[in-house]
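First comes one chain, alone, set out as C-alpha cells in the form predicted on its own.
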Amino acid sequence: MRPELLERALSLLPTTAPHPQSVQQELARYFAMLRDYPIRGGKGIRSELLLASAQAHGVQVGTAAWESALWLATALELFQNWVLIHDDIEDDSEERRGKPALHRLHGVALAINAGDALHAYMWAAVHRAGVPGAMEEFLAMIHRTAEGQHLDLAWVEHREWTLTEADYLQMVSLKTAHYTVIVPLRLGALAAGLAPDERFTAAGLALGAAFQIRDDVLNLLGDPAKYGKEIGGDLLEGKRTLIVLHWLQTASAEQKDIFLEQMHLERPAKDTATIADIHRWLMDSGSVAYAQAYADAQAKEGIALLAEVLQDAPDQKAAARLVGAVQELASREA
C-alpha cells in the first residue's frame, strides 16, 4: 500500500498502554501483532481503486476531500488485513505476503484476537473519514464478504463437490467482488460528496469474478516470489475454482475419484505426491486455458462497463487512469 497508507494505520495502533509493568511485555507483542500484516505490505489494489474513484469524481489532492479519502483507503487496508488473519486460519494457510500466516507464528487464539482488534481500529479511520454515507457502505461490503466467506467455507466443511461453475460465481460475486471493486469505487464517489453510480455493481460484478479467477489460475501457475502465497495452496486448502470444476466435468474415472479421496481429508492428512500429480492433471487440462479465456472475458465485459459510468466524470484524465489501473489489474502475473 501506499507509505502514507500505512503511516496512517499504524497511527491509529498502540505502541504503548497505561498498564501495569508485569504486563507491558506481553502487551508489546500483541502491539507488534497488530503491526505484522499492515507492514508486510501488500498490493494495495482496493485503496488505490478507491483513491482513483475519488480523482475521477472530481478530488483533488491536498483538499480535505482528499484527506477523508485517504482515511477511508486506510480502512479499506485495515478490512483487507483483519479479513486476512481470519482467513488465513480459517483455510489452515501456512504463508501470507512471504512469510509464515500470524496463527503459524503466534497461535490461533491470539491471532483471531489481533483480528478482532484490528477490525476495531478499522472504524477507527472510517470515523476519521468523517464522510455520510461510509459507514454504511463497509457495513454492506462486511456483510456480502461474510456471506461468500460463508459459502466457501461451508463448502470445504461439508466436503461438498456437486457444485456447478453458477456457484461458484455467485460465491466470487459476494467473497471478492463487493470488497475488491464495488465498494472501493463508490466510496470514491462519496468521499467526492456524489451519490455513486448504482452501474458501478454490474462492473464490480464482472471485474470481480475476472481478478478472482486470475488469481486462481495464478495459485496454480504464478511465481511464488511475486505471488505472496504458496503455490497450490488452493488444492491443500480444498478450494472450489473454476479451474477444478470446469476439469471434474471431464476428468477420467480414476483421476476422479482420486481427487475426492483428497479432497476429502483435512490439510495435514493430504498426500503430498498426490497432490502433485492432481495439480500437473489441471496444468495439462484445458481448464486453466478455460478459466483464463473466462476471466478475460469478465475483464473485457467490466472495463467496458466501468468507461461507460465514467464517461461523464469530473475529471475525465483521472477516470482514463482508474480505466487503465483496471485493464492492468485484469492481466496481472502477481
Contents of the next structure:
Number of protein chains: 2
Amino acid sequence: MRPELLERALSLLPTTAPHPQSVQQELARYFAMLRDYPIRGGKGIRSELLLASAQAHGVQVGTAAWESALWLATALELFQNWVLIHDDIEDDSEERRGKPALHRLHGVALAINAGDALHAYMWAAVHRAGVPGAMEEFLAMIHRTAEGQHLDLAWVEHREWTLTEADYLQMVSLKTAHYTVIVPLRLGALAAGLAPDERFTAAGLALGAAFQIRDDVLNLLGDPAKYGKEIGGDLLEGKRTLIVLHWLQTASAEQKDIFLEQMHLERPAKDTATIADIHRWLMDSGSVAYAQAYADAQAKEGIALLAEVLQDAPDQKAAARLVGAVQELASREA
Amino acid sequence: MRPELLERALSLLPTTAPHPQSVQQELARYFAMLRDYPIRGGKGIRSELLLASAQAHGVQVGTAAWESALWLATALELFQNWVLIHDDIEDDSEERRGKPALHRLHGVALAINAGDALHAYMWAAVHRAGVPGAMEEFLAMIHRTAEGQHLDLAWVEHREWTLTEADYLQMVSLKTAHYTVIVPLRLGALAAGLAPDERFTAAGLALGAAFQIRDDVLNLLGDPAKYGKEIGGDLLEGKRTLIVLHWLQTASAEQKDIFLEQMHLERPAKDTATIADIHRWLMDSGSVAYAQAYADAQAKEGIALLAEVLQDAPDQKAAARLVGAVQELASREA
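With the form predicted on its own in hand, show me what the form predicted together with a further copy of the same chain looks like.
Below is the entire complex, every chain and molecule, led by the chain shown above.
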C-alpha cells in the first residue's frame, strides 16, 4: 500500500502503554503483532481503487474530501489486514506476504486476539474519515465477506464437493467482490459526497469474480517469489475453485477418486506426492485455461460496465486510471 | 439479558439472504451460529449496569435517550457474545452457558468467522444508538480488553509463572474491569448527554478486580448447574488466578513441582487425576479465602467510591439500584 496509508494505519496503533514495567515487555510483543501484517506491505489494490474512484468522482488531492478518502483507504487496508490474520488461521495457511503466517509465529490464540484488535482499529479509521454513509458501507462489506467466507470454510469443513460452478461463483461474489471492488468504488463516491452509482455492483461482481479466479490460477502456477503464499496451498487447504470444479467434470473416475480421497483428509494427513500429482493433472487439463478465459470474459464485461458508469465522471483522467487499475485485476502476475 | 435487548440484538442479525437456493441452506446454518450465543442467554450484568447508570444520570424510560441507552446496552451484550466465541476458542473451553462452546459444535474456522461477523453487528448497534462519544468508548474498551486478553493468553502460551499478584491484577484491570464496569458506567452518562465522571475509572477498577476474582473462585467451587462452564476449567486451561499465585508462595516444593509440571503440558496432555489433586490442594489451602477477602475489600472500596460519585445523581432511586447491582458482582453465586 502507499506509504502515506501505512503511516496513517500505524499512527492509529499503540506503541507504548501506561502500564507497570512488569507487563510492558509482553504488551510490546502484542503491539508488534498488530503492526506485523501492515508492515509486511500488501499490494494495496483495494485502497488504490478507492482513491482512483474518489478522484474520478471529483475529489481533489489536498482537500478535506481527499483527507477523508485517505482515511477510508486506510480503513480498507486495515480491514484487509485483520481479515488476513483470521483467514490464515481458518485455512491454517503457512505463509503470508512471504513470511510465516501470524498464528504460526505466535500461536492461534494470540493471533485471533490481535486480529480482533486490528478489526477495532479499522473502525477507528472509518470514524476518523467522518464520511456519512461510510460506516453502513463497511458493515455491509463485512457481512457479505463473512457470508462468503462461511460458505468457503463450511464446504471444506463438510467435505462438500457436489457443487456447481454457479455455487462457486456465488461464494466468490460474497467473499471477494464486495470488499475488493464494489465497496472501494462506492466509498470513492461517498468521499466525494455523492450517492454511489448502483451499476458499480454489477461491474464489481464481474470484476471480483475475475480477480478471485485469477488468484486461484496464480495459486497453482504463480511465481512463488512474487505470490507471497505457498503455491498449491489451495489444494492442501481443500479449497473449491472454478478450475477444480471444472476439472472434476472431465477427470477419469480413478483420478477423481484419488482427488476426493485426499480432499477428505485433514491438511497434515494429505500425501504431498499425491497432491503434487493432482497439481500436475490440473495443470495438464484444459481447466486452468477454461477458468482464465472465464475470468477474462468477466473482466471485459466489468470493465465495459465501469467505463459506461464513468463516462460522465468529473475527472476523466482519474476515471481512465481507475479503469486501468481494474484491468490489472484479472491479468496480474502476483 | 433483558428480553427487549435480546430482541434488539436479534433484529440486527440476518435470517434470510437473497441468494440462490443452492447456498441458502448453508447460510441458514451461519445465521443460526450468529444467534446461538445470544439466544443461550447471558446474565446481562453489564447491560443492567449501563441502564441503571443511564437512569441514575437522569435518563427516563420511554424517552429518546432511553432508546439510545437500550441500543448501547444491546451493543454491550453483542460485544460480550462475540468476545466469548473467540475467547472460548483461545482457551479451548468446552462449555459456554451450559452447552458446548461454538467451536466445538462447528469447528474453529467457522466459529472465528461467526465471531468476526457478530463483532461488526455490535458496531451496527453502537451506530444505531447515535450517542456522541459512544464509538470512542467502545474503541477504548476493545483495546484495553484485547491488551488484557493478550497478557492472559501470552502467559499461558509462554508458560510464564514467575508473576506477582500485581501482574495478575494489572491483567485483570485491562481484561475485565473496563468492559464489565468502567465502560457500562460511562456509557450510562453519555446516554444522558453528560460527560462521565472520571472517578468511575477508579471505582470500576476496584469492582472489576472483585468481579474477576469472584469468577476465579466460582471456577473452583461453583455450582456446575448455575456456573455454565466446567468447574476447574481454569486449571485445565492453565490460567493465572490470584488464588494460584497466592498458593504458589506457600505450597510445598513437591506440590509446586507437580503443579508446574502439569501447567507445562497442553490441555489434552494434562492428567485429570493430578489436576483433581491440585484442585483439592487449592481448596484446602487458605488461598481461596485470601482471594475472596481481597475481592470483598475491593468491592467495598469500589462501592464506596461509586456511592460518592452518585450522591448528587438526579435519580437517587436508580443510583441505589446501580449500587445494589455492583454489590452483587463480588458475591454472586454464578
